[in-house]
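First, one chain by itself in C-alpha cells, the form predicted on its own.
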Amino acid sequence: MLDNIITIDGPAGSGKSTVAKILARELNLKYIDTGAMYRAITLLALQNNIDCKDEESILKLTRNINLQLDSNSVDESKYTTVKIDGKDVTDEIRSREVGSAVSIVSKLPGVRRYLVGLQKKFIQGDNAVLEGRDTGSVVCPDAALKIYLTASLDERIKRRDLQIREKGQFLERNIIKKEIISRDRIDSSREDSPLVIPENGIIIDTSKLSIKGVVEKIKKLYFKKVNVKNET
C-alpha cells in the first residue's frame, strides 16, 4: 500500500476536482487532475483538424508535445494550470467543444496506455492526490485511500449549471442533462479502463454534503488508514 497516495474517482459534477485539491493543499500532497491530460489531448486533436476517434493519428502528436500540469492547489476555484509546449491552455481546454469530445478521444485505447504511463512517473517517489476516471482502478490500485464520490443526477445537473453561469455563460439544464448521461455512458462502457469504483474503493454520496464535510469525511479515513498501516 502506498501511504502517500488518495486517489480520488468519480463522474461529472460529483466534487472531485474541487474536493482533490483542498485535500492536496491541507495534506501537503500533491495535486494531479489526471483528466485535465485528456482535455489537452482532446484540444490537441481539434486544433489540427483530426478526427477525435484517429487513435493513430492523436498518438502521433500526443507523443512529440511536452505537457505539464502545475501541481499547484491553492486556490481550489481555480483550474490546473496546463501547458502544451510551454504555451498556457488552461483556458482552452475547458472550452465546451473540448468538453463535448474529450470523451471520445480518451476511450481511445492507446491513448488511455500513454497517459496512464505519464501519470504514473507523476507520483513515483511523491506525496499526491490523483483526481479523475481511473486513479485507483488503474494507475494507483496501490494507493492508501481510494474514493469514488458520487451525486445525484440532478444534483450534478445543478452543479455543472451553476459552473456555467460562473463563466457568464447560459445552457438550458435538459441539454446539460443529456451531455452529462452521454459522458457517464461513454466513461463506464469503454473497453479500456472504464469509470468504475475501484476495488477496496469507499463511495460517498455528496448530494447533501457540503464540501467542507466532504474533506472531513476522506481526511479522518486517509488518517485511519495511514495510522493502521503504521500499526501492524
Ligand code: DC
Second form
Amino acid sequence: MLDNIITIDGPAGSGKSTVAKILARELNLKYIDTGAMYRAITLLALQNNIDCKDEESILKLTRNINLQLDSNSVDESKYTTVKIDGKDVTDEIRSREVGSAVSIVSKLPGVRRYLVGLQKKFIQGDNAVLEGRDTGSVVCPDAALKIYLTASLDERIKRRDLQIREKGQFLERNIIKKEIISRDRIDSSREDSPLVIPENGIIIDTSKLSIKGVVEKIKKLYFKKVNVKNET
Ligand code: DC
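Alternative state: the form predicted in complex with the ligand, after the form predicted on its own:
The complete assembly is shown below, putting the previous chain first.
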C-alpha cells in the first residue's frame, strides 16, 4: 500500500477538483489533475487539425512534446499550470471545444498508455492526490485511499452552470445536461480503462454535502487507513 497517495475518481461535476485541491493543500500532497493531461493532448490535436480518432498521428505529436504539470497551492485559481513545450495552455485546455473532444481522444488506448506512464512517473516517490477517471483502478491501485465521488445529475448540471457563469459565459441548461450525459456515457462505456468504482474504493455522494464536509470525511478515512497500517 502506498501511504502517501490518495486517488479521487468520478464523473464530471462530482466535485473531484475542488476536493482534491483542498486535500492537496491541507495534507501537503502534490496535486495531479490527470484530466488536464487528456485535455492538453486534445488541444494539441485540435491545434494541428488532426482528427481526434487518428491515434497514430496524435501519438506521433504527443511523443515529441514536453507536457509539464505544475502544482501551486498558493494561487487557487492557477492550482495546476499546464505547459506544452513551455507554453502555458492552462486556460485553453478548459475551452468548450476541448471539452467536447476530450472524451474521444481519451478513448484511444495508445494515448492512455502514454499518459498513464507519465502519471506514474509524476508520483514516483512523491506524496500526491490524483484526480481523474482511472486513477484508483489503473494508475495507482495500491493507493492508501481510493475515493469514488458522485452526485446526482441535477446537482452536477447546477455546478457546471455555475462554473460557466463564473467565467462570464452562458449555456442553456438542457445543453449542459446533454453534454454531461454524453461525456458520462463515453467515459463509462469505453473499452480501455472506463470510469469505474475501483476495487476497495469508497463511494461518497456529494449531492447534499458541503465541500468542507466531503474534505473532512476523506481526511478522516485517510488518517484511519494510514494509522491502522502503521500499527500492524
Ligand atoms: O476531469 P476532466 O473533466 O478535466 O476530464 C476531461 C476528460 O478526460 C474526461 O471526459 C475523461 C478524460 N479522463 C480520462 O479518461 N481519464 C482520466 N484519468 C482523467 C480524465
